[in-house]
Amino acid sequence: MDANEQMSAKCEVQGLLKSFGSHVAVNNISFSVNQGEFVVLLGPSGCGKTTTLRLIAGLEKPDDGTIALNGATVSAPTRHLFVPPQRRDIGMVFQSYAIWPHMTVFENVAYPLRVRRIGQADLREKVARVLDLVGLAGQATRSATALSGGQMQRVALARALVFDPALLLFDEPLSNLDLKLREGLRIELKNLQRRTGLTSIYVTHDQEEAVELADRIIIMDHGEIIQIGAPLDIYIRPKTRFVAEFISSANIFEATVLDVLDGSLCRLGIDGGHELHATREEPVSVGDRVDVVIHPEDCTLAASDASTGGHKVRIVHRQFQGTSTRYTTDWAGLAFRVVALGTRDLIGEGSDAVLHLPVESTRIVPRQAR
């Protein structure tokens, strides 16, 4: 990290380590979150993402490493330094709404301000402002028990925002909601973050949610950081097979490098007898075993009598999904998935077809990488 990044970092984690007995939950990870940035911690269950969030919040104590917020160290075990959660200027939204059922919407949101002994006039102004911000204007006097799941999550968000925290943490806050509501709240949440410029760290195992929300994604597995980058960069340039499998529903095949051509182009032999051309991000040599990653939406299918070149396939399964059609094809013994946008020129199950693979979207991932 350069000096400018260090100056603008709202949260900086260095060498963070946390074990529970013999299980290493977080294994020597380092990253920073800059002012106004929305960073998503993404990974499967048990990868360490929620533990990392709880360490930043002060809900767990690390075994080693440092955590700094706004340039001030809040956790450093080697210096016997640990700032408690209530003094970290952090707002947190949990998976469970954690709404007090005996309180009104107003009292739920006002609680953090009452703890901080904010004057009544300021308190009412701040609560009204934040309820309007999250789309709950006019709902202040409602009982919390009369709210829908989406409304309760808005109350939880308002409560986390009302005292103007320096950093907002989210622990899978939308996972208990139905699909349509979850999709709608994702859009609202991202728009809200853009309007407020609030620095945020968001934990999820949902790759679609991560891609839609994040400025940067931190992918974790087995307590370690595997890759950090912008959503598009991670999606099209995964550094490992694990990342490619987790971030998308890509076609991934084992292959051998047959020839290294000009620039980043290589010729590969796919197990099963196929050959194709692919691009590489890192150096490879003839004979190397690699994985090749091809996203279903980057490929095209054409009727076998209407196209030349490409690879012959047979349509095994066709699933119409409204705005797109998902095909599973038999590529001489290998299953290959293709997603076609639109509703025209559908190819029937059992039909022969031609599969076209764009070279620039057919990418090599070295197998020795994790």
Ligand SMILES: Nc1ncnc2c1ncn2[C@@H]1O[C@H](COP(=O)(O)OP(=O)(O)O)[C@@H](O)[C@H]1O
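This structure is a prediction, so every number in the text was calculated from the model and none was measured. In this text, the rigid core denotes the largest set of C-alpha atoms whose superposition between the two forms falls within 1.5 Å. Numbering follows the first chain given and starts at 1. First, how it differs from the form predicted in complex with this ligand.
- Taking the rigid core as fixed, one finds a CA shift for Gln35 smaller than 2 Å between the two forms.
- After superposition on the rigid core, the Cα atom of Asp345 is displaced by 2 Å or more between the two forms.
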The other form holds:
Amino acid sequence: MDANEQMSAKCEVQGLLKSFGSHVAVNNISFSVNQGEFVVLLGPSGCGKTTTLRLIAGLEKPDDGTIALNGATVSAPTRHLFVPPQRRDIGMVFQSYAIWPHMTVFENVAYPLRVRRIGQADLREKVARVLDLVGLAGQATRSATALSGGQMQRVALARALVFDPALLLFDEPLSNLDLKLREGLRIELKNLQRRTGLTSIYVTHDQEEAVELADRIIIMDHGEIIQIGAPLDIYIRPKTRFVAEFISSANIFEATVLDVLDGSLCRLGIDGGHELHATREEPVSVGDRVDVVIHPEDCTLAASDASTGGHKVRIVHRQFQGTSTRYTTDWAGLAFRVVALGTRDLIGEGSDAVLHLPVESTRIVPRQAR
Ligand SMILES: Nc1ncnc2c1ncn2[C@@H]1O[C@H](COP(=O)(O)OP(=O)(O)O)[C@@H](O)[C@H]1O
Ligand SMILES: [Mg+2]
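Based on the form predicted alone presented above, generate the structure block for the form predicted in complex with this ligand.
Below: every chain and molecule of the assembly, starting with the one above.
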């Protein structure tokens, strides 16, 4: 085990509560992050992600609940316990680069070590090592103002890593960068986290980023946790319509349970007279109102003369995207999206077609309480 792994913390949050005036920003949330894990907090703007991160860092004081790092409680208002940020051993990277323009790259990165009164030789070695790690070797003497956005974010990352923190927190660190750079840095960041084994909590509102980076995703809405799970698990089994809408571009329809058949099979009626078969995870009864979720890439379209069964649709729009083609179809008044891989058997706009919905990919999710 290398030094970083030994230092890596487990973070435990229990019943965390934070209000600003009468507005509850974080509403009684609990979760834990395992050693070496990369957890992403995902949710729409204003759902309480940044507040959660700032509470963990000690930049905000909670109203209630506990936060523990590596088993040691750092925040517990009922016991009047509050460890200040500089004693929590946490590295943070923000959306705004927050680096000092009047300093060189070296001095920016060395700053946390100077605060900790690390000796000169040790300091030089640590800064060099971490600049190498983030791909800035040879840039040490450059002025921070001369850097591009991507390079500034590397400096910010180096500064967060240089003192071997027990936990790394990221607040939308890539959202100020352009798309290409963002995608490149995303992969680098993930690789770096794997190599160092640093326990990380990463905040974003970008589902693509979350799915690619996370070992586990925590979906938040209105200050509450809606679902926690591995990216694939949440994608396939969203607990609510909100989660399905947020994590994917699935087809989602309100429906009524018409029949509960064998096993987990149900017959559903969608408003407007459509009927289909679907799979349920939770028990449902005839007459229940449910949502049905079908991912566009799980469905197939066939020319209408080449297929039996399925549902009659018309191709309204076809968007060729190289490796895949996106179709919008009209299923007797219902807009239904399909994504087809490859270039064989493309169907033209205006054509009739047959839509096949595999029952195992046609999933019922319980109606949302909110
Ligand atoms: N310092 C503050 N004072 C007042 N309201 C705040 C403050 N910080 C955050 N809020 C409010 O708390 C809610 C959650 O904010 P935030 O945690 O920043 O959300 P997110 O990061 O998910 O966009 C928002 O409604 C926001 O306006
Ligand atoms: Mg935020």
